[in-house]
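The chain below stands alone and is given as structure tokens, in the form predicted on its own.
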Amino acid sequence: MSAEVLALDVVAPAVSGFIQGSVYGLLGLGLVLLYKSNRIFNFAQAEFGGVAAFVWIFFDTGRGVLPNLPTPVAVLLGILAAVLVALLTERLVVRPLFNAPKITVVVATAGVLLLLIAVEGFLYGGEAGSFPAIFSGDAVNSGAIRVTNQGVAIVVVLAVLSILAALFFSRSPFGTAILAVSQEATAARLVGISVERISALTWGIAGFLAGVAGILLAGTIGLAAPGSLTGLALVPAFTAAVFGGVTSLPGALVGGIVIGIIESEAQALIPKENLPGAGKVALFVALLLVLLVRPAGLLGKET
């Protein structure tokens, strides 16, 4: 194998990948942060990404009687959407079923999705629309490999973010008062810590997660559609975090990366005439033998 086809074969795909797992990986850090406070899996933390791509797109368009402002206002007002979004789910869906069967919570999670792709199609319709890159050309393209600015932007976003979320966990009192309520949340409100707090703080987190990835992913494909986001990429952050393991926030990241570049490389290898969704078989094979070896994941604990 000459190093080109080696190139072409093994080492593009497995860079297109990393890129796409970065995303992957941002929205399983926000699926592991909410299930360490409140045991559940949001079932539109997807889409919260896709609420902050479509704000970002109207803004940045001036649709219908917005004004069309500068892109870096636009981004920001799209993740200050999901942000919002994410605190009206905490305040007005979890917190009243705080009590309840943690099924109950993820079902409810569930309706908030189909809420807001609902209210998507009817603001934007139902048709795919055009995205464009926020950070446009090529940073490197030698032919056989090609990562585009944007894609360079996702792995910095990524890497900042992950510093960030290091020393917020374990510098800050309010990460730690999240880790304090994910171990036992009745001995953190003995010591006078508001789990209501923590759990709006915790949402909030995961929403702007949720919105920096959004705004990278609509970006990075050029297209999308309302709940476009969700069934790209809500099913590889859900096995990206377990993968990495549910408990563990490096986890999240790590099996992003992993699942990204898993995924790219069965579909560079795989014919399609062979194997037809080749990249999400590889996915749910390797989810499966992880699941099989270690349950916890790679780097999560026993819970």
Given for the second form:
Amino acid sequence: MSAEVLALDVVAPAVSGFIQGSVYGLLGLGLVLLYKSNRIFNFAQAEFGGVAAFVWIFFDTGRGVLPNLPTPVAVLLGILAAVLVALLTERLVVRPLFNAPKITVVVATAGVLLLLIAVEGFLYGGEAGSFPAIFSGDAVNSGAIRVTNQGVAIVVVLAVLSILAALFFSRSPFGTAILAVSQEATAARLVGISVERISALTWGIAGFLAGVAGILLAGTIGLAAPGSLTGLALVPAFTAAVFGGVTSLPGALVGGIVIGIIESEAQALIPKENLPGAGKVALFVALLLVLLVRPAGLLGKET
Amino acid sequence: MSLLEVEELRTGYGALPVLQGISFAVEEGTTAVVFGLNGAGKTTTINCLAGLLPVWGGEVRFDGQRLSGRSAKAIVEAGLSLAPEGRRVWAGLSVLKNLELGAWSRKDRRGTEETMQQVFGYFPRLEERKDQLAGTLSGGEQQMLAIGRAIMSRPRLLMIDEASLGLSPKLAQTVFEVVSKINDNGTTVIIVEQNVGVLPYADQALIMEKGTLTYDGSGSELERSGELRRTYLGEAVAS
Ligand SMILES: Nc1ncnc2c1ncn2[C@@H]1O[C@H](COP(=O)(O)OP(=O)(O)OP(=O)(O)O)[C@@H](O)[C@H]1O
Ligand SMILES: [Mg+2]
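After the form predicted on its own, can we look at the form predicted in complex with the partner chain?
Below is the whole assembly, all chains and molecules, this chain first.
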């Protein structure tokens, strides 16, 4: 095997891992945001994205009584649906449990996840179908390395959203208020910040991030089945968040990309005969290592 | 009419009552100091006034307006603000951001900027460290920040819980002097304190014991009466 071929064997999965990892990063960002503001882990985070993906194809294909809408409108409706589901979760599940032990709230979000999967199954049917990619065609296709336009779109979306998130949290009053509530809620109430409204805002943003991630990921994997996004992306997104230290927003993004690359390299380099599902095993090992060696995360500081 | 009127105020935690119905009034432009042993109910009183604890019974009026039962947000908007026990600064935000958020209830940008300059006038140390994360400030600096943040809402009544806790006697004195300056500029002040060094600045003194008020009088009278010695040292009142 020549050095050139070897390099390609390593580079090609790195490229696809980077793209996949960007989606994990978006989901991880939402997880970190909710962890910072409510000190909980949201089991339904990836499935908020699943809801977005289903609503998108329902409108894109004009399923049942629904009108057949242009793709951009359908995508927008999908994202809106994810925001709505996140806001409802906040209002109906999280807020009534404001003074309950955190573990109760975490279990309740697992309940939300099960409910969402059930509703998806009811509306979509049990059998697996397929999601189209929003952007078709390839940006680069040189034999060994292939980058789809969908892949480019994912990386661009991640870059734009991270810049917007950075500006939002460092410059805007509401971004600062979210951080203030997460650090000292009592002080936030004392200066007149409505902790309830900030909580709703935080969930709305998390729903938006999940919606964007869900539609991009669904279009990349193609597979459409109730709960498939949770199965595919929840654990990697969680690992991404832990990589970054669970409270660091940039850490979640970096963590997502690292996780995506590790998963994809393991998948490509370890032969299937030796270790089936090597990608997920590598994720698990990476997660364990981080927890053992740097429990505070790679970046290891609250940002 | 007094600026703050408290009548038969009762509150507590869960099912546990703490305040047994306390009544007092604070005049506009004065400084009132609340003394009392640990667990007497000082923080409970002041947190209840700020809207952090529900009012179980009785009434609070501020400038004639009923405040009891209203949210913390409504109360700070009405002009009453609190530098809480334990300081509670936002450790991961800069000094500047802490102060800016203190003005959350205000809409006037220019006025807010003026108040910020005023805070820096009171506490030059905060201006020197305005870009530093609040969590890396010393305890004394954090206390200055907590007071500064409470001033940023431009309150008519400023409440400070444990102003001098953990401060060196010299710094405590500095904080008292600043509070007296704030008071001279027209803000009414209620300050919870264990340090009797605050007495020269007190127009009014209150003593709390087991959820009730046992003394309400002028600061200078308190100094003469020996009531403080009885409260803190358990000695009989010298007559
Ligand atoms: N969160 C709480 N839950 C239950 N009881 C509480 C709570 N906070 C205070 N208490 C009780 O209320 C009573 C009054 O407490 P408070 O904090 O008002 O005292 P304090 O006068 O401020 O004391 P210190 O000088 O120690 O700050 C105490 O008996 C205390 O145990
Ligand atoms: Mg106290």
